[in-house]
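First, one chain by itself: the form predicted alone, in structure tokens.
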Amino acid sequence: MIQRVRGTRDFTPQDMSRRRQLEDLLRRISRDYGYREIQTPVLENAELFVTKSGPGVLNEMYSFEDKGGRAIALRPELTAPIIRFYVNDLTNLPMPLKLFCISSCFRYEEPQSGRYREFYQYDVEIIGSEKAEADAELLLLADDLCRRLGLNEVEFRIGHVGIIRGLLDAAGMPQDRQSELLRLVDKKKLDEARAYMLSEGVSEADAGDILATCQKKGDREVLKGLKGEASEYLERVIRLAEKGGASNLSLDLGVVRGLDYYTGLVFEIDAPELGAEKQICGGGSYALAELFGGQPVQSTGMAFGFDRLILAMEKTGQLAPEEGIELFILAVTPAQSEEMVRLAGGARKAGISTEFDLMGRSMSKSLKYASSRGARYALILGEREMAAGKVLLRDMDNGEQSEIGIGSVVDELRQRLAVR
């Protein structure tokens, strides 16, 4: 037996019904905020991701040489492809460019609970704005999405890379040495961060102050005593988002990024309802277009883990059962088969989701199948009824049956379905 590739999944009809429910919600909220959907190729030049994240990222990707000798990779994330698309083809569009994408990504890492080699993301990007309003809108969209998912206990942990970089500048650490320090802070390796700062000539006192700042958490009071544009900007973003109705926003100055292209606000979103796998989103402000050969442009974006959102909807009871059909038609004998197919065609043209019997089973078995498909009504074509120009319409919820004229099937079903 040939098995599926490790780290991938098959999705049942019920799984796909649930996933489509979430996709519908994501598309609806994106439209509500004025974002437009795009798609990028699954295959990209490996150079795109190496340029963004360094050669070490090759160990985490599915990368290979194609028949033309080109280094190709399955995309491990969506931000780099979206900015590559922007640089290639979208620079003439009016700014800001507000885009979203729901797509699969691939990473070659050890599969574990809740983590797969093929996974899915909901990615949202604002390209072309340096304003606090852009960062605030992203927080508002994320907050709104969490509310619609029933996640009322989410926690936004928000920081700004400029705050720590400003302190490192003042302490005399060269800017080209700061990213490693930020990486250590981001991974909460504070002892290693202290040793690194000392090795780079930062004084013991300054190192202590910087690490103390990295551990500050709370509301806007956290920013009191901090000077500079970064803290003022961050305070304005939070104020704007709160004015727009966002809640559960908290500052965590230890949320930083150890990559040079991150330029300002950074944030993560946790949903405690999900237990150990509680982080559902990460985002921030960045500048990537210049790295990919374009003109400098400021962007801000975020990516939600699609599978984490599915889990969240399950936990909060937001997922409806798999949607069934409205009508199932069965012929008691082969003599009624042609009329069965004709009636099904008419019902479908009227917008009524319809199946008809494909197996030639007994009436009891056909009705059992109709029930398993969630059919709301069954249309039974029997010899006696058909001879009188009628059919039996069975309500699958209560088992009640009534005779109706063959010519009034569609109208009768429309009325009943409208009442329901």
Second form
There are 2 protein chains.
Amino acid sequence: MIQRVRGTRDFTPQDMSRRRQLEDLLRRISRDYGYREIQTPVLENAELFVTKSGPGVLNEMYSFEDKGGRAIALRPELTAPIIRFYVNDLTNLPMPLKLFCISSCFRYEEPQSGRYREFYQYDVEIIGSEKAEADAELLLLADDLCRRLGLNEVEFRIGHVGIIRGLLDAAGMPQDRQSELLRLVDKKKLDEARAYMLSEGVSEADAGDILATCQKKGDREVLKGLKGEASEYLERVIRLAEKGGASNLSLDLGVVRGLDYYTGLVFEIDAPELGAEKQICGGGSYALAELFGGQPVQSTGMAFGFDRLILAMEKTGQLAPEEGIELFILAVTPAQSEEMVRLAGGARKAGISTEFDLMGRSMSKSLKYASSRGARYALILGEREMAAGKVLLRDMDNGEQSEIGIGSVVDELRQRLAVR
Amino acid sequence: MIQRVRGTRDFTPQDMSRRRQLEDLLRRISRDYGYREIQTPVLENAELFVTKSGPGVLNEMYSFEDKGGRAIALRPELTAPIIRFYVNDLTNLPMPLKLFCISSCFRYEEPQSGRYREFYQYDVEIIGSEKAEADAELLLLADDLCRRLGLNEVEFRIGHVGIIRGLLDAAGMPQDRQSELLRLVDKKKLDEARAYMLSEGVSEADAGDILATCQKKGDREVLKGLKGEASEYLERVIRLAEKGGASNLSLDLGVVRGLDYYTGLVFEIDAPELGAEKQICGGGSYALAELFGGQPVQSTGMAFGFDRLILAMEKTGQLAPEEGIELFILAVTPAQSEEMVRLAGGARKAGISTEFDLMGRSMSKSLKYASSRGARYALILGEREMAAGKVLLRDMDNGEQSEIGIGSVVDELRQRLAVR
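Could you give the coordinates for the form predicted in complex with a further copy of the same chain, as opposed to the form predicted alone above?
To see the whole picture, the full complex is given below, headed by that same chain.
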């Protein structure tokens, strides 16, 4: 047997039914909030991701040389391609651009539980606004999505890279030394962070204050006592989002997302219901357009792990079973085959989802198949009934059968199904 | 600027609105016919496609060695992955399996008009039936889809590889020499086909008869005078499909699809409306499961080019414009920002698709943006009106404005929009 590539997945009809339900929900909420769907290619020049994240990313993604010697990558995430698309083609559109996409991404690392080499993200970006309203809008969508998914224990961890950077400025650490500190904070290596600050000439007292700030968690109260634009801005974002109805927000000033292109708000969302793989979202405001050769533009965005949202919907019982068909038609002998196909054509034309028998099996086997397909009714074409202009209509839920005139099949079914 | 990879595309919001409309139509018709959606990974072991199509395929697809030295390919088509999935995991499901998928595929050839390196297919497969009913069912879906797409000039070219093979058998050509002949016929190289037959010992008269048969086109009448199972089978497929309502079917016995795994029915569909890129579909019945290490199973399937179907919908005026938002809310001064966000939250909760201003621009600029987003109404929050508990509701279609109480915004909009 030829195997599937390790770390990739095939999706059965049941899987796809579930995935489409989540996609439908994501499209609906995106449109309700005025976001527009876009799509970028799976293939990008590897340079795009190296420019964004540094050469280390080459070890974590699928990349290869094409026949022309160009380094090509399978996209590991969606923000860089979207900003690349914006810089190349979308700068003339009215601002702000509110965009979303639901697409597959690829990473080349050892597969482990819940982490696949081909995975899916729901990505949302606002391009062109530097106002607190834009960050608030993003949090509102995230909060509402969690509510619609039934995630009641969800935990937002919201920070602002400017708060720690402001404290580091005041403590005399040059800006080009701060990124390393933010990376240590992001990884929760607070002892190393302290040692790094001291080695960079920050005083014991300042280092202690900064680490204490990094550990502040809670509601807007944790911002009390902090000065500076960043904490005022963050306070305003939270206030706006709460006015808009967000009810799950909480702060964690140690969330700094250790990448240089984040410029302000940063946040992560956990759904403790999901256990070890609880982080469902990461986001923040960032500056990437100029890195990719465009004019500077402020952006803010977030990405949800699609596969984790599916898990969430499973846990909260939000997924309907796969839809079955409405009608299955079978011919008792081959002599009724043409009539079987004709009746199927009529039923389908009337909007009734219909299968007819393709196997020529016994009636009991055919009915078993119909049942496996969730058929609501079966239409049985027997020689004797047909000779009398009749067919047998079987209610697959209770097994009741009744003879109906062959000319009234569609009307009868329409009535029974109270059709669409 | 970092460029997009050559031969790939970004899709704007307008593009995506159109593509989703086509996807919705394809999902709806697939479900009406009882097909179930599946999905396979973008990455496959290259061996899969080499096994199906021979080593030549390596030159036409993206393939690369992963870090473990395994040859990986980006799927160039969907049938092989689906049958691989079936052989690996789905053999225990009740037969027949009626499956579809809508997915991207990749080919590595010089990009040209209408041919992209990343492209999309709508693929339909029936696994497990060897009856004429299965082939007829496929043709019915194809015919209905063309009708729903408004393609009135569509031309089916239906053949059966068994007809020419039967004539070659009778003319004494060994079966292992026949594939080369079918490839020549498939490429319409009839002079070379004649020379090949003569060189293989087929008589002048037989070669002439065979080439005449390859040129037969038309309705079921063209099968008159042909003997053998294949032509009887084909006649039955067409008769069944016509009973089921198919109205576009026509035969072309020179269609043989030059690949060895086709076993019976073969067909192509042209939409002359599309000009040079008129072929929208290819299909047929085939045996691949055993090639991939599974038990033999008869299958029949077809693939439509998604991009060509979009073109078709454009030409036939089937595509609705991108949906706009229902409401845009703006604050005349920052003092009304919180109320703006609060009202947006209420409207969204009521199912009204809503944006609020993220830019803090002048009213006229904000209204221009709202108009670009297709907003049906704008809600204007001015200081004076707000002090009196009022806001201004503007009908964006005709510019009429009226003051309404701030507490009745949602009710008023619901009435006006006769909401969902």
